[in-house]
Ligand SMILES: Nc1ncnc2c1ncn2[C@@H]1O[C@H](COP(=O)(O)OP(=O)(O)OP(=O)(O)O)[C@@H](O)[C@H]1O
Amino acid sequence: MATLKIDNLEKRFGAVAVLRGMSLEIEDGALVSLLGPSGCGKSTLMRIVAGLESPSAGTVAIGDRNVVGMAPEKRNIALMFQSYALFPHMTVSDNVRFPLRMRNAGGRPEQTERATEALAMVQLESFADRFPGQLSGGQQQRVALARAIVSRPDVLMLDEPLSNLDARLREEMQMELIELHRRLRLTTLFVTHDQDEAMSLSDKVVLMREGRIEQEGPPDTLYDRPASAFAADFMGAANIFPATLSGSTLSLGDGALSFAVPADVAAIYCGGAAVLRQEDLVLTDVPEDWDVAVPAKIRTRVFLGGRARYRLTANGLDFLATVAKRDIAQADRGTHLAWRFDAIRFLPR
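This sequence as a structure, only the one chain, the form predicted in complex with the ligand:
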């Protein structure tokens, strides 16, 4: 266990700059998720921390050791590969035992016992004697996860650890990861494409864009106060409109929709776009009850487990709204799209 400190990291592959000055500090025992579109450099960052790639500039420190130039096997980290990288010629149990064996951690019986424990955590203890080629993709992914956590490294890095699991199993593994983290307090960095997962698992979310950090902070901050349209979009806010304020009248979408706002809303306007989160919008047939209500036409509705998502048009603007299950019947009768003033967020220009 140790802090991970990344300072001004740059990485170029030939002429292509993949990381362009990343600085990031992960406190001892923190669980940080790395979010960002495909190709933004998440795996590259992890490979540099692991020592598989050397940085073009900048430093990486684990605890108080600067590890740049240090061989990967000396770093006491674990990296779960996006491709799993299971050894096809070893049984599941031997795969999971491998990090312990290479680090001479205890005798063979103890290693096997710890491997079995890790396999139990991912619910695969009965598969210990199989070979990876005899497992499904999701099972292989869980073996890789068990192998990453088994040695209790200083820094644990997981590259999309749960991407290949079905919804139920994924939720269970998320719980397991949270419990494991509570128990062991391993400094953990994990990549995910799923912002819900990032929100539910981590102490801090780091959003990357083209080799730089776009925004970082506690999950609710990123969610509630995105610093840019990119961040808002990535955190799942679907309704982003260019906004202008004149006096107390706010215009969205180049004047397509205008309404009066109170002084406290006008005060936070900062020159850029306005964001309305999907779940802050309601469909109603009593517009008088709401601060803002616009006649709207429902175009499509899709069910998402406990919620339904509506695509609507109001005043020529497209909106997405998410409605909880118990409100669906009411929403279907809705004639107006409505929201409260405090649902409005602004982005700087």
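Other form of same protein, the form predicted on its own, not the form predicted in complex with the ligand:
Only a single chain is listed, so you will not see partners or other molecules.
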């Protein structure tokens, strides 16, 4: 294991800047997610750390070694691809043993023993003699993960490893990745565009936008205290409205909706926008029980199994609200959209 330090990293393809002076430090044993929309530079960053791309400027240090210019096989890193990249003509055991063969790490008996240990960590030791074509997608994913950890890398990198799995398998593998990381404490860089995946897996989330870091920190910090409208919207599709404060009156949406707020809410207003998370909004027919309640009209409802998402109009503003399954019947009868004062978050201008 080792720390990973990226300092003032830049990557340009001709006139196009993909990474723009990016700096990041990942502590020894931490699991950090690179999160962001397609094209933000997260996969390019991972390829530079792995040695598959060269930076235009800046440094990458693993432990106390600057690895820029160093061959990938000398960096002691492991990269697990989205496609798994298993060899179809090799057994599961030989696939997992392959990195050890390439590094001449011990003799065949020792390599086979280490491959068996890695397969046991992902609960596939009984599949050692099968071929990849005889495995399910989830099992192939576990084999690829075992191959990534068998060499005991200083840095483990996972490039959207769960994107090819169905929803149930993704949830299962998220739990397995968390448990595996707790056992091995490998310094891990995880690339994803799925905010739920990043929040559930990570010690720290690095949200990227157009080759720069938009915000970084623990998952709950990014969710509860977004630093920008982009961060607030990407981390949960929030309701975001221009906000102005006059005395104790807060106005949203250029004055479309106004209501009085207490002094503690007015004190945190910072001159920009107001954020209301979907799950903090309630559809109710008893508006007097809430700090703010506005007559609302339900436009659509989407049932999502354990919850439902509503699109509503209130005072000419569009809102999204997410309601737990047990509250759907009550929400369907709701005449008002309501929330507590402490649900209001503010963004700087």
